[in-house]
Every structure is written in C-alpha cells, then in structure tokens.
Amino acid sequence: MSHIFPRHSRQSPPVAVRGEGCYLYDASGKAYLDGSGGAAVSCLGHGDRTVIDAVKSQLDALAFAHTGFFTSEPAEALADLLIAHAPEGLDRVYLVSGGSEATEAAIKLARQYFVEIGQPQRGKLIARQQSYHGNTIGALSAGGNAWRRAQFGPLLLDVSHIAPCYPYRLQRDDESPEDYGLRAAQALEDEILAQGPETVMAFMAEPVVGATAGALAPAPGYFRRIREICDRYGVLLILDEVMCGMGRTGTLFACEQDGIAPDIACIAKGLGAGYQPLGAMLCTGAIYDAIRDGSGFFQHGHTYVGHPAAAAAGHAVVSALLDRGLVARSAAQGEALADRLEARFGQHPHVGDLRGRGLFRGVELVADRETKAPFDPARGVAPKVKKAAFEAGLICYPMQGTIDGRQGDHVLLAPPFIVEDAQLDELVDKLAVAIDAAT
C-alpha cells in the first residue's frame, strides 16, 4: 500500500522509472511519448546530460545556502543570463521554486511597490476569466477558472476578472482580427474605470493561455492596446509566462511576439525543464529602485529561493535553449506540428479550433463543428481523451471547462523542443485514436 497522497485517490498511476529524449518509461517497460512535456515543462526532453552534470557539479560544490545570509554564483549567473535576454526594462530577478510562487511574489511586489511610492490606495488586481496563475491563495484568486476556484471561494482575495481574448468564440463575424483585439482589450479600460483608476495596482494575464484554455493566443494588437491602457492609468502589467515562456511559443519570452514588455514577468516550468523545481519573477529597474530607495526590504520569501542547485540547472537549461538554437527549433517544429494537426483534424467533425504558437498547441473539441456547441460536461470527453491517449502510449494534457470553467473540452500539446518529425507523426496518430475513442 502506498503512503503517497496522490492527485486522485481513485487512480493508481504506473511508476515512472526512466526518461530518454521525448519518452518516459514505466516499470513494465512501456514507452510513453511525452506530447505535453508533462505540463509544458520538459522543453529539453529527458536525460539531458549537460543539465544533469551541471546539477551534479553544483551539488559537489554547494547544495544549499539560505538567501537570508548568502547569494550564490549560480543564482547570480542565471539572473545575468535571463536579464541579458529579457524584454526591455526588466532588470532584476527573484528566483523561486515554481510558477505559483512566481505569481504570488509578483502580486505581493506590485502591492508593496505602490505602498513604497506613496500610493497605498492602489491594491486592486484585475485578471481575466479562463486564466490560470497557480494554486496558492493569491495566485488562485488571480486565476479566472471557475472550476478551480469554486470550493475555495471563501478563502480567495477580491480580484475582478474581464473576458478573455478568445477569437474562436468571441470574435464577431463582422470584425477583423485587429478590430476584435481592440474591442477585447477595451474591457480592461472599462474595468479600471469601474473600479476607480486610483485604486488599481496591476493587470495580470498569460500572453498565451495554457492549461485552462488550450494554447489560446491573443488577437493581433490586443496586448499593445493592453500596454497602452496600463500606461495611461499607471497600472502595472504582470505577464504570467510560467507555461508559455522560455521558448515554448517560439521566442524566449512569449510577449516578444506581441511587441511589448511587462513591468513584471513570471517564468517557471521550462526554466528548470523538469531537472529542478525552479521559477522566477522578473521586474523592472524602476520597481526594484522603489523598494531599494524606500524600505529596502521586499517583505516576502521562501526557504528555497535562489537554491544553488536549482539555479545551476536553470542556467544550463537557458544556455542550452540559446546555444543549441532550440528556441528557433520550437518555432519551426511548432509549425510542423500545426501542419499535421490541420491535415488530420482540420475537417474533423468534433474539432472546432486548432490554435497556438510554437510547440504550444491547442485542439478545442466540440459536439457540433458548425454551431461550435460543446459536449455535455457529463460526458467527460477530456478525461476520456487523456485515458485513451495514455493507453496508446501518448502523454497529452486534456482539460474540461474551456469556455467558462464548466463547458468545453480541449487538448493541450507541448512536446520537447527536440521532438523529431517522426515523433510528431506518432503524436498526431495516437491523438487521433484517442479523440475518436472519446467523441
């Protein structure tokens, strides 16, 4: 009998014993193509010797030093590397152990920033419906997925949520993509005015929405307009790139493709690539200077922030992404995957939308392709796809509640950047088997 507290108490997952390239193997020897990189984590695949050796070497030298007393060489090196390649204006890096910690730190930093500059009335956060920002209380409060929030409602912070930028479902037939992008962004200005501009501290959004909406990319011009609105009202823009960043969408930072830079950025998942638990919050020099010139102390922290072995892994991962041309490969193989998905599912009666950027792709499943009607949630289509795919030897990331937290099903795909063409064929073939079995 296991003493592990599992994610689901009525399921008994196989034991993973080995990883190699784009595959994981269980104790029986069965191979699974990692078509989602776990949860968009394994950008380098499994068994990368360079990263493994970097971690081993760091453990030999120094395993741990608490940041209340020390900094460390790998932490400093990783911060320098990230800032050298970060969007304009980002100047400081706060290392944490994962995505939820990164977004939680971002929310708290935004609040403390306004206290430090003499605007304590600014404490309101605006985010989007159908977003996901993590599972700690602050991060979950920012998230706009009704299903994930429901049972914790009494514990959550008061965060307002605007409609997502969701072209497939919300763009009108008489609108161009650009016109829709401007209309969708206008919801932020409307909400800022409704809340009172002097009370709003930040707007938080995923450049490409991951788990809760299936690689939902914005309409053209949407984020440029969002940046303008934030600037107009002195609101900080927090971009959550925990899932879509670190090359996943074809540029190191996802927001590069929208031509903007945030005030605060959150990264994780692909930053450690699964080799160590690692995340980071990046902020502008202006935000850091406000803390430095004010109290001098960011009132936040966790035991393992800046962990030397994790930082060493992150430095090796980011170096690999840059030095091996893997970010460009993510873009190229992403287009190859998109072509295969279009060829196989473009006219499928139960596939409504194919979307995404780079090796971050979503397949929205529908009961009726013509009307876009979703499946009855009681049918559990997404869980059935996950089960059938896993039985076929494919790991993918299906979710329910795509539309409103209850209705809608999608499959998220995020294979390692090293994925070969033959493995893309295998991914699509096995996904087709699973979708047909579930629908």
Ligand SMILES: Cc1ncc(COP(=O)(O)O)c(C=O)c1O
The other form holds:
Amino acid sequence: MSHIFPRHSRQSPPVAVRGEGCYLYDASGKAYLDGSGGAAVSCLGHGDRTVIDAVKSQLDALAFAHTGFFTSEPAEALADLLIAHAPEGLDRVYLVSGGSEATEAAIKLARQYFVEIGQPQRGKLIARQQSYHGNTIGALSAGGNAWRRAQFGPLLLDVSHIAPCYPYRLQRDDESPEDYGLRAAQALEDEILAQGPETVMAFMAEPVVGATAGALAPAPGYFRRIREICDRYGVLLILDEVMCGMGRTGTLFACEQDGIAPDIACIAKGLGAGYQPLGAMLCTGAIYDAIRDGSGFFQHGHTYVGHPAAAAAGHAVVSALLDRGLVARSAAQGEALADRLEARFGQHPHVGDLRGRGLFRGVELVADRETKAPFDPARGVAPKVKKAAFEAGLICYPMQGTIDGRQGDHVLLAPPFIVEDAQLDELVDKLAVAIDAAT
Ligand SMILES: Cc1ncc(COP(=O)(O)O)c(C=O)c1O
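Swap state to the form predicted in complex with the ligand from the form predicted alone:
What follows is the entire complex, opening with the chain shown before.
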C-alpha cells in the first residue's frame, strides 16, 4: 500500500529503477525507449557520467547556502555560461527550481519593472490559447489550455488570450505562410489596442508550443512582427522556452531561429536535463537596471533559488550541450526523425500533420485526413496511444485537446540528443504500432 499521492489514483505505474542512455528500466527489467525525454527533459539521456560527477563533487564541497546570505561558485558560473550564449540583450539570470517557478517569476518581474519605472498602470498580461506555462496560479492563468484551467477558474488572474499561430488549422488556402504569420501576429496588436496600450505590461508565448499543441512551430515572420508590436507599445516580450529551449529545436534558444530576442526568457527542463530540479529566468540589462536603480530588490524569492547542486548540474549540462556538439546533433537527428515520420505517417489515414523543429516533433492525429476532423474526445485516442506505446516499450507524450483544450489529439516526441538512427527506427516502429492500436 503506497503513501505516495500519485498523478492518477486509478493507475499504478511500474517502479523505475535504472536509466542508461536513451532507455529507462523498471523493476521487472523491462526496457523503455525514452522517446519524449519524459516531458522534453532528458536531453542528455540517462546516466550521464559528467553531470552526475559534477553534482556529486558539488555536494561534497557545498550542498546549500541560502541566497539571502551568499552567492555560490556554481550559480555564478552557470549564469556566466548562459549569458555568454543567450540572445542579445539578456544579461541577468535568476535561478529557480523548475518551469513554473521561472514563468511565475517572469510575470512578477514584468509587473515590478513597470512599477519601478513609474508606469504602475501597466498590469495586464496577454498570452495565447493552447499554450502551457505551468501549473502554479500565475503560470496557469497565463496558459491558455481550457482543460487544465477549467476547475480553477475562480482562482485565476485575468489574462487575455489571443489565438495561437497554428498553420495546419488556421492558415487559409489563399494565404502564403508569411501572410498567415503576419495575420496571426496582428491579433496581438488588436488585443493591445482593445485592452488599452498604456495598461498592458507583457505578452508571453512559447516560441514552439509544446505539451498542449504538439511541437507547434510558428509561421515565418510571426515572431518578428510580434517583437515589432511589443516594441511599438512598450510591452515586454516574455518567451517561455521551458520546453523548447536548451537545444531542443536545434539551436540553444528556440527564438534564435525566429531572429528575435525577448526581454525575458524562461528555461527549465533540458537545463537540468533531469539530473536536478532546475529552471531559470533571464532578463535584459535594462530590466535589471530598473530594479537596481529603483528599489534595489526584486520582491520575490524561494528557499531554493540558486541551489548550488542544481546550478552545478545545469553548468555541466549546458557545457555538455556546447562542448559535445549536441545542439547541432539535435538539429541533425531531428531531420532524421522527421524523415522517418514522413515515410511512416505521411500518408497515414489518421495522421493530419507532422511538425516541429530539431528533436521536438509533433504528430497530430485526426479522424479524417481530408476534412481534418478530429476524433471524438470521448474515444480517448491520445491516452490510448500512450498506453499502447508504453506496453510496447516506448515512452512518448500524447495529449488531447490540441485544437481547443477539448478536441484534437497529438503525440509529442522529444528523444535525448544522443539518440542513434537505430533508436529512431525503433521509436517510429513502436509509435506506429501504438497509433494503429488506438485509432
Ligand atoms: C512551456 C512550458 N512552460 C512551463 C512549464 C512548467 O514547468 P514545470 O513543470 O517544471 O513547472 C512547462 C512544463 O511542461 C512547459 O512545457
């Protein structure tokens, strides 16, 4: 009889006991190919010796020193490394313990920034439908996934949500991808004007939408236009790269491929790569200076911000990504995976769209390829894919509600960057078995 409060009380998951490379093993010895890195976490795979040794030696030297009293060598080193490789303008790093803490800190920093610079009327946040920014109240308010928000409605902040940039479903036949990108971005300007530009503090978006939309990459030019609109109205751009950052899409920061830089960036997941709970919020020098020259104190903090062992893991992970050429490998193996998905599912009667960047790939499932009609949500296609894949020894990340939080099914794939071609073959073979069983 377990005393763990599990995610689902009617399921009893197997006990994971060991991880090695791209595989996890349960107590019975069964191997699972980690085709989604859990939830886009394990970018280095399992059992990476360098990261494990870095954490161990940090624990031997210093496990914890509260940031109310001290800074620490690993935290300083990780901040330096991130800023050396971050998009232009980002200058300061606030280390936290996960993605929700990073997005929550970003929202509060945006608000405090405007108070510090004498624009206290700016308090509104705009985000997008079908995005996910975390499960704490602020982050959940920013997220636009109806299913995750539903029962917490009375607790949530008043955040407005514009439509996502979703070429497969929202680009018109008479539009080029570029024209669609501009039209989709226009929704932000319309919303800023509707809200009153002087009251809006920030726009928050995932460059490539992960969990709730299945590796949904933007149309060309979309984010350039978003950046222009934010600049025009003095609105901060917060990019949530918790899932798509740290090399997952083939560049260290996903927004590099869109040719823009944010005012605030959030990263997590692949930053700690599963070796420690770790996230970070990065902000520009201008934002930091406003705090420094104003109150001098960000009214925020958690006990474990800047945790030395977590920072040591993050430094070892980012060093591994850079020194072992793993970001380029994510791009290359991402293409290899995309080719295999196209070959296997390009004409599949129940696969409507294959999308993504790097080793961040999405498969959108449909009842009818021609009309793009989704499956009846009551059929539970995504959960069935997850179950069938797991039985076959594949971990993938299927989700329902792709279209509007209720309708639509997709499978998210995010294997470790060390994945070999033969493992990509195994992934696609097992996924095909699972999709055929569930549809
Ligand atoms: C884009 C994005 N932001 C934030 C989060 C929340 O991160 P965490 O679960 O570490 O709190 C997630 C988690 O899936 C995410 O995908």
